[in-house]
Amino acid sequence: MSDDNLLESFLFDEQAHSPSAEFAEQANVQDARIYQDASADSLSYWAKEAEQLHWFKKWDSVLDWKPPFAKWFVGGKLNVAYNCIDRHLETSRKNKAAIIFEGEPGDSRVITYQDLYNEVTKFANVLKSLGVQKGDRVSFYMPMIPELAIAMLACTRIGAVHSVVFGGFAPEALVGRVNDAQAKVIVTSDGGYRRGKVLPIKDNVDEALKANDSVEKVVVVKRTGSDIKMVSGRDLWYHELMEKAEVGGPAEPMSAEDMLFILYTSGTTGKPKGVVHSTGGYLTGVATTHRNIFDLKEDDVYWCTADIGWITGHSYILYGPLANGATTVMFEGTPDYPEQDRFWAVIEKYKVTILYTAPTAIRAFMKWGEEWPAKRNLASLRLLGSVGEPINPEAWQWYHKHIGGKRCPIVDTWWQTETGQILISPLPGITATKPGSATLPIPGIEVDVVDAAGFPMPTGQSGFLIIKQPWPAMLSTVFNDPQRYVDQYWSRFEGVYFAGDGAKKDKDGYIWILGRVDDVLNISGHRIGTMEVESALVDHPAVAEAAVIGKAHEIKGQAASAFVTLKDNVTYDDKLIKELKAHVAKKIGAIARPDDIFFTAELPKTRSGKIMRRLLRDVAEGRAVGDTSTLANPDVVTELKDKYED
């Protein structure tokens, strides 16, 4: 293609899986006319969905759209904590499990909606006693424990703005986010568990606050019993504050457009962006999508395996499920501790019915072998979900067969921190799914795939994914930097949101996400998405996972370098390298054949499972390796560098 920014697209897998008659008959959404109705009048569609929430005062207008700034449910007043807790107490959900907590060491807690009300109102009163008022920012730096959910909901109850910082970030990353938000209080813990080790969470907070002047108090949850330093006058124990706090108190009526939370997301350049989500539109978007896409039933046990430090945890562990009165699982540990069947043990223990996890986890499960899930009873599962990155067809098929027993629909979802809610996904009762495709935009959402000039691309050709009209849970701005909001998301194509992803549409209108447009290879003038080369490698029966990056090449401009993790019990040699290169050439074309293939036991990943290709580029180009503080295992990069230089 003539434009340097377009990706060439080679892979297509259009094998369709229709929902079973049994599933379709009980689905929450059974009539495909929902798409036409929502398209004909999207504002009426979203207004009808918003009416399923509790409003202290109904809105005056559904949408005030002054491109690129949108205000949803203008004039309406509601409270997120009230919607997630109080209104359920007037129903049979009062004594229903709201949160099931499974700690890494094996400890567990079940918190009912009544329990949650008691704990949230007490901590709301604690925050007020510490001087936190409506609009003040509270930062969180914690492991995946119930106190994190309780404290977030307490913020929403009193109108404080929360900013959760992923517990795996280093002190430098933490202080940058706390300083930008000008947080008044930090809620943290003495430590956390990670593969049997205790993480120094409170120590990291102490280090970060050496460069901060906004934080007045630090509230510390006792999780591990670690020996920590408590700064007199600043640091307070959570349990001691809660012992003195009273239960109850009103939920603050909030304007629909009031700021709900800030969540920082890294860009390719510059400081992290404080993505702002407001109250009414966000809650409408996440509640609607959680209910319809996951086909939520009253007796479901729903488990999203993400960390609450990321948007997936905000939207689909906490706010979406609790707004719908669901039972949501919070898990502190990792899939492979103490053994590689931990996920399946949790599903068996709690009879989980809906599992929402990431392709990178699924590929790890594939590497470990099907014998691990086979040891456990997964018969309770009825629906599977995928989130975080495009899922390659082989991983989709493995997930479908070995986890879902070929009976569970898979909802492959596309969305972002900025979108707040899922935008492209099957509706499991009516959508025929295709392995590797996120299928169709959900009702009320309009997307397209366009060329560099903004014109729609022909079927099967790849281009830029755009969102053509506002949606309820969209970010409202970048905190303290509205111009960055405009420049980052709305300047590439006039009047529409550019997602930063490449995509293609097939003959059925299905969307195939190709990954970030900056994750491309420019080989002899051909722009090839790294995801497509990775999918071709993972399609080989010996490969568990692959990451592909481009390195400088004096003739081709760039050449592909592949970092490959093999399945257990597979050994590598020169013959396998040749075989893998030939496999890529067969699946995509000779132009995509990797110049180099390096085998590694592990790829550099963040604790959320994202592969850090930036670090792989540093290794491939022989540069000094950048910041590794967010990696689950920083030693991986050193080992790769040593191997690459050999």
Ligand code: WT7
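Since the model is a prediction, treat every value here as computed from it, not as a measurement. Residue numbers count along the first chain shown, from 1. What we label the rigid core is the largest C-alpha set whose atoms superpose within 1.5 Å from one form to the other. What changes on going to the form predicted in complex with the ligand:
Relative to the superposed rigid core, D203 undergoes a CA displacement smaller than 2 Å between these two forms. Core-superposed comparison between these two forms: CA of D618 displaced by 2 Å or more. Rigid-body analysis between these two forms: the smaller part rotates 141° against the larger, C-alpha superposition.
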Given for the second form:
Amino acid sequence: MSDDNLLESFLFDEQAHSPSAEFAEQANVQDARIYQDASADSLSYWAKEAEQLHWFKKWDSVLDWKPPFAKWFVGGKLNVAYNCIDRHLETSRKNKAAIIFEGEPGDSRVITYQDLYNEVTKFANVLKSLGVQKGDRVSFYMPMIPELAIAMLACTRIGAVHSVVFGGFAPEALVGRVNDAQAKVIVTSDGGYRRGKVLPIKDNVDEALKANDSVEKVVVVKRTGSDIKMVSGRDLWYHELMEKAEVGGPAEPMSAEDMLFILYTSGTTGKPKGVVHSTGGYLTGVATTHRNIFDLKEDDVYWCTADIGWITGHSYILYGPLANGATTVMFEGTPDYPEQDRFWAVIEKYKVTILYTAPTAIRAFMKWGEEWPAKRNLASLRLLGSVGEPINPEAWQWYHKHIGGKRCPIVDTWWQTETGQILISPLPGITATKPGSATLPIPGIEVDVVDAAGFPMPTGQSGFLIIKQPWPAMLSTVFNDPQRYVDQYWSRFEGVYFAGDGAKKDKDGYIWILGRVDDVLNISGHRIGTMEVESALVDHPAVAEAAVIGKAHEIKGQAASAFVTLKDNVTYDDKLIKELKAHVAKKIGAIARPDDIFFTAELPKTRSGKIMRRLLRDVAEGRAVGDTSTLANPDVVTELKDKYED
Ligand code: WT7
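Next up, the form predicted in complex with the ligand in place of the form predicted alone?
Now the complete complex, all chains and molecules, led by this one.
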């Protein structure tokens, strides 16, 4: 376990918060027997949930499980866009707001389900006219604007596979993902707003495509009116294509196990993994959890503050909410622009009732001060959610008091890009919450905390989090690399899913997540592989070797610290530090930029040559250095400590 002492501070807080009678009485799930029923027969439980979707053809079997490959709802046919749009048009939701968009400059758009149908079917026809067929990949590199949602839904309508790349990634990171997916089309924009400045989105695409040969067309949404270069024969304006496109057209009946999308995420090697999610299981998993965990009601205004470039945005801005016919808020901006009350201004403006955000944001709000939310009317809120990393109890209490007015339950939801859906979370009408714990696996899910040999850990002791059975929204494979899927997730422990997180279980069976146990950082709730940052550093001509570790950070949770060995004859100075940081940002994106760079003549290694990251963490965090007895070169650590101790 790598980060035990770092996270040891999340001590068990026995002060449980029970749901208020008022909340419990109106909750979507009120009867705790749901847990027993689901565990007695989990397949029937999931089948019942799947029945809430619209199926063109019902499945023949709920689960085909040939470990470690699962196929859910085999033989069933459905379409995601149909479930998220068409079926609502026959109900009173026809003219309901599907998406409320708040742009960074303060512009606003309300898109009803009928509008969404019109736009999505038009873009589906555009994609077809560009030669995109069922199974083809379409990459996205966009700001958080409605066209992103529209175009993703259009892919699902015709059975094309989307691969969204977070707009903050650098051209090189973008092209790696586009090449791996062999995308035929990229949807992008002429720019995006970030704290009043314009991001060069399209320039990044142009740069990226220099190293690509799969992309035939680039569709460009006009967002900022920036002066960009349109490559003739390749680049097409979205609005021009849409002007000519027809409304309507069929929703392709997809097999439940057909690929729905790919989303790249960092792992323990330098190359991100293309996590594959399939159609029927994924939609069932996200719709159910969205309804039960967020206690969704017909007139809720639901806001998840994530970016659609991450899984949280896929599952809980788009697919879960729209499958449930909800009103989902989509926000382009940042919490501190134009002022540090932007979130609270948005909640006040649209009377948001459910807010789903991340601990890193909450810690920033705490730092900015409670006067910012206090100026705004947050009385519409009735439920709060948290995701991305363990929420420290102080942040939990602050969120509860200053945002939730002490009346809103908080659902701390644990899940991953790979799990697709929330797996560990309170059910807000039933579960007593304990600040800092994601509480219990949801109905139908069985988890455990085990030791290195796979045996259950005693209560209160830390071990590895595993998931014991397949669940509907679980990844189906790693794109083009099924062996990596097997090795990464299903080989550490026989027959069970290894999440890569450390955890403890308390006497009530509550799960306390302790953070990653692999070489993966969690920076502001975003996953960055240490190997990726190391490769970016070693790519610099001055660098011989690099080791990157996560260091505790007040706001971000973790920050990257790099230990760098320079090539012979290279001398270091502050300029080189700046240059190396910029190099990482240029190769991967600003989120991966190390906070510190330490230079060392050697890296501490075991006799077998493995870098002792634990010792580097001790140095970076200014702690007494732990056991160095297995080191091949113990002097290195003493030298490092002497050099960098304040
Ligand atoms: C990793 C997954 C899907 C959520 C966004 C991040 C950490 C996520 C929690 C939570 C403690 C959490 C885990 C997990 N994590 N939610 N509620 N409590 N840790 O998705 O990039 O795939 O990262 O985020 O370490 O493994 P991701």
